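Taking the form predicted alone, here's one chain by itself in structure tokens.
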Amino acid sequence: MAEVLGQVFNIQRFSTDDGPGIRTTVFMKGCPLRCIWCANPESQAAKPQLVRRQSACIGCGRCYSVCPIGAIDAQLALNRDRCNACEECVSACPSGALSFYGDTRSVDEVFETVLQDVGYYANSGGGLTVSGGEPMQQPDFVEALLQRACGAGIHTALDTCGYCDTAFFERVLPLTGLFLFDLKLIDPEKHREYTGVDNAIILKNAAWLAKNGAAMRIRIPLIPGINDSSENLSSTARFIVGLGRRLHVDLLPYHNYGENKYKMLDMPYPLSGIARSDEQHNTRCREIFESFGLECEIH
């Protein structure tokens, strides 16, 4: 049987805010929503990506030089769509101003990192949680990496967006122990806007999910103006009562700290000067989904 592998861009120990307890968190990547306020920009393409951090560039050139393909202009200008990620400038770049987003990981390679925490899942009710991107981009490897936690009795989590095929969702439900389950925006005309996509598929596998009692929590992301409103919040709850579990909901209030990778990136930070919300407003927020008799807390 071949190897699975998978594009991994991140694998993050000792997580306390992507399930419960002590947790080893893989990031993969490739994501099919382009939320204006994503914060991993690195997340969403399934390939990986140069990261030039302008402030330790010397200007030396050596990564013109070595490049084969002429990515890199004499200006030191990269051209992205021909970069194929060979790496010979990261390795020439004295100055560590260069580096790659994402890299070709097995499952084994994954799992071994995993393994390294596992007193700690066991002293703290902890264990992996697979996030993104969005991790059913990769079936398969979230699949055997699900696999070999559940046969090491690690308990699992995987983060999602929900936009998927379901059947993707019947292969790990046996695997996952918890499902952390984005819910952004009801409005589906809103939702496009706002993320690229109909969010259509996403409340159906959240009822699928929910039917087929998967364990799960709502992660709401309070992004002010755009999905923090009483309406939009209201037209959530209501939603989520109609699952008919009584489900745990969690609200992430907004944060710029993913701003400097687009910069890294050469991406426009779409929601550049917007205010952070108050924890009065995050309050109130909160006061929503209670009033619909769902549990809730701010993160």
Given for the second form:
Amino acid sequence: MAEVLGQVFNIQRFSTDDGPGIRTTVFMKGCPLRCIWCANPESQAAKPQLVRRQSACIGCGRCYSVCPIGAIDAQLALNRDRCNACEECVSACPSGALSFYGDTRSVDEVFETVLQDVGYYANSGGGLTVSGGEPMQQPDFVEALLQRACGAGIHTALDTCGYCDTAFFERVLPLTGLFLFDLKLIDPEKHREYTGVDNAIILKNAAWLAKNGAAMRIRIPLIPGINDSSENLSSTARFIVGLGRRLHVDLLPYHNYGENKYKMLDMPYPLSGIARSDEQHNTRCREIFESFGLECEIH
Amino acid sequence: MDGITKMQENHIDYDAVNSVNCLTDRVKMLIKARVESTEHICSERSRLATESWKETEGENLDIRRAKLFRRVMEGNPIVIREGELIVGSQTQYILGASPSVDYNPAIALENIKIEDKTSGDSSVHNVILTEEDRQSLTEDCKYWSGRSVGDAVLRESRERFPWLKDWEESGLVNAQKAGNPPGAKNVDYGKAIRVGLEGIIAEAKAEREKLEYAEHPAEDYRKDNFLKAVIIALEGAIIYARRYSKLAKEMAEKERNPIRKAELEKISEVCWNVPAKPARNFHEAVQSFWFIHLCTNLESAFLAEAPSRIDQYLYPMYKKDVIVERNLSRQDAAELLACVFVKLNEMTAVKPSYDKKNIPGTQLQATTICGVDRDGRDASNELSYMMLEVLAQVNMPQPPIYVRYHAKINREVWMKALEINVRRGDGNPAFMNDSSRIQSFLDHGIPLEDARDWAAIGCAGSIIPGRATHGGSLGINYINLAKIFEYVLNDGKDPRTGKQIGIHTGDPLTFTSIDQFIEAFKKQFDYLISIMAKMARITTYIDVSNYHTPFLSALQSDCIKKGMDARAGGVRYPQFLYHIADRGLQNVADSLAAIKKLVFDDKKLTMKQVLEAVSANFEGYEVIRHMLRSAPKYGNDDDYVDRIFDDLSLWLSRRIDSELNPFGGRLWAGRSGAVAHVTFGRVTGALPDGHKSGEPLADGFLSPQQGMDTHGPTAAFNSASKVMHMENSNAALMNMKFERKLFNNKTNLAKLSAMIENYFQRGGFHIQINILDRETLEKAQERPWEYTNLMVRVAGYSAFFVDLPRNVQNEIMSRTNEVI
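Could you output the structure for the form predicted together with the partner chain, given that the previous block was the form predicted alone?
In what comes next, the whole complex appears, and the chain from above leads the way.
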């Protein structure tokens, strides 16, 4: 059988907020959604993207001279459309300023890294989390990776936006110890406006997983002025209650840590200047879910 | 049944301990007085010691040392300050010390000059020295110059090892103008508390009776003198305590406040009884501990006297008063502990400038809690738990507490230790691992029961307390591995001084593989260590043969039985008296990995380019420096470099272990703390790992280079625990920093616990977790007066941040937070 390869943009060890215990989070590249608050803009495109850390660049010009197809000009500006990800410039860069968001990796390679922290998982009740992007964009790779983890007795979690063919969930359900299922907006119009896609599939998949006994927690990013109205949160709570399971809700307040990555990718930051919500407001949001009898935690 | 036994044995009332408030008005007043005090250099002890020594000329060494000690006990100023419950002060000042001129007048002379402001190092903190004290000390120094042990060692070194000066100038070893008096001592505090000094005098007398002068008259004579000396010294300590008893009584008579009057009467009674007799209650046990600790310092003042397993030897009286008889409330017990914690912060020493720079602002009084008992059971008790709470409430740098972890440790005590660590944020308490420590001691022939009784000493080192002690640190014991790597790059020549210090190992331009570099490094070390070890044997032997400590020896097994001073080898495990500390291996391994990667594997650079860049300190070679810095670095769980680090670490410790120490047994590799990485960094030139001339080396023994561990803490822990780095070592120090918000709740604290426990299961030994943010430190640098209480741990100990020299402050700030 051919080796299964995946596009991975980061493997983060000692993750403490993506499921229980100490975890290693594997971030898969490519996402069908375009949430305007996205904190990982590098996760969106399926292909690798060349970036330069300006702070590390020493302006030596080697990248320009080695690029065989002129994707870097004399002013060292990057032309990503032209770039064919040959990585000549990255290996020529003496300061490590150039790198690619995204890397083609085999399951073996990724799993080797996952195995490095196996003792920390055992001691903390942690494990592997597959996140993204949307992991279900690369179901074969994710299924194979989860399979390996299960085989080694490592707890698994899958962080998903829920936008995929239900058949993919069917494949990973027996391999997934915990689904971290994102719900952003209940109103389909608004969902389309802010994420670029309709939410019908997402809500259907949430219901399917809940019905089929998946262990799951609902994750909601709290974006000021976009989805943190009591109206949206109440509808979300009602939807969750309607799933027939008392699912735990995690609220993830908005942060702008991703802003710099937009800059590096030459992408405009849609939420520029937006203030982070205060604790009081977050508490009020939590109370809405609690009023529906749901356990809720702010991260 | 088990539960009932457990209750009776080590019952802990967690809620009751958590609700104590040891910051009573009294304790607050004592803390304030200490924080606002200025350090003094005093002359009394020196004067008394000098007088006594003049009078006893011609007598036996042990007797002379005992009489000297007794004279200090009879004459050292005594003072009982407002509100004190635990009494006993080094000098008349809250913070003051008298230099051990009898050991080495050079330290006093150096300090006299510094305080004179005519010379000396302005980066070192000034202390007050009155004109009267200066004159007195100058007189004493005149007498001792040429007579002291320090002089004897120096004479010998100069004669036999004239090249030592070159070594020091090169930066290969720690350069000390003057040797320090024996530090990192400890005694059997428990025995003093249990049987009293009179009991030990009786023991010494009984031993004397056994001396028949028949078969081994010469040996019996030596023993006889030693035992006489022990008796004189112990009597001296009793006299000292009873002077306090009388002073308290006099003060009580004059006292109008009835509450304080009663306290003074109590103090008088306590000091009459202890340490002469066995402690009858908790208050007496604590006072007895303090007197013994203080007397050990007054016999031979320096630093790093280790209270050792305090939660064990104070527990019997705690249990009797608090748990069984219930005549002492937990609140009052906590207040007594707080009083003695403040006292530990009043301890100081007159240090040579080398130590002021390297181990500033602290006394390194390593205090150990938890661990297993001699039978292997969990030794955690309510006092361990209370110590942690008191440590958090008093919130001063001393004592540095080391929590001995093992699989059976009481979980609530363990989690409390983690919670306090995060609450204080300064790496105190730190954590040590029973299983790797005990295993390594067993491998070195220490019997199981004694191995289980180990305790921390100095900067995260370890020892068998009451049965072993450190000797002096005369001569040299730190060796700069990064410097040796410079020799490798220059065929044995030191680029700093231009002198050929190492041996010829060949022109590195001709090397065709990384193994040749490694072989050259081993050859250089092999050559240097055999010289260093021999020199250390000679100088240490001169030292311990001429400077005895009868008081300390009286409280160390098996000195009385052997009739031999502790330093001369009377202790049960004399192999701890001297060790050699190898430092900077992280830089060496990272340099080797960089050469391997860029020159041999990827062939992106030639060795010539690397050497040119290094000899130019990377000026004009920034691109090459960037390339070298991007090569694999230790601390990222990358076998490419970790393998080099691990193989060399084991080779070095085994090579050191193959040398004999002069007391029987083999040499230890000293892999504990202190900040030699700053001093060594200052004299180390540019290296192929990207290190620039003068920058600090990586700290401790196992901490990754500053800012180079980019794969998170689990990767750094894994790098540090692929092999057992403390196999032939006193320690294996590892420091990590985290943002506070990572561990801001109980769930996250459990993750911290899991991380440490996994490191320990992998064979790690020591971990110190600092919780700090750069912003706070920057503010503290700008406005030090607003941050007088800000503490940090620097490689194995706590100090007030504002007390640290600027370069050490900067170094702390440059370490990355583990998770950003």
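Residue numbers count along the first chain shown, from 1. A quick note: this is a predicted structure, and the numbers were derived from the prediction, not measured.
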item	value
Rigid block check between these two forms (A214, N79)	no
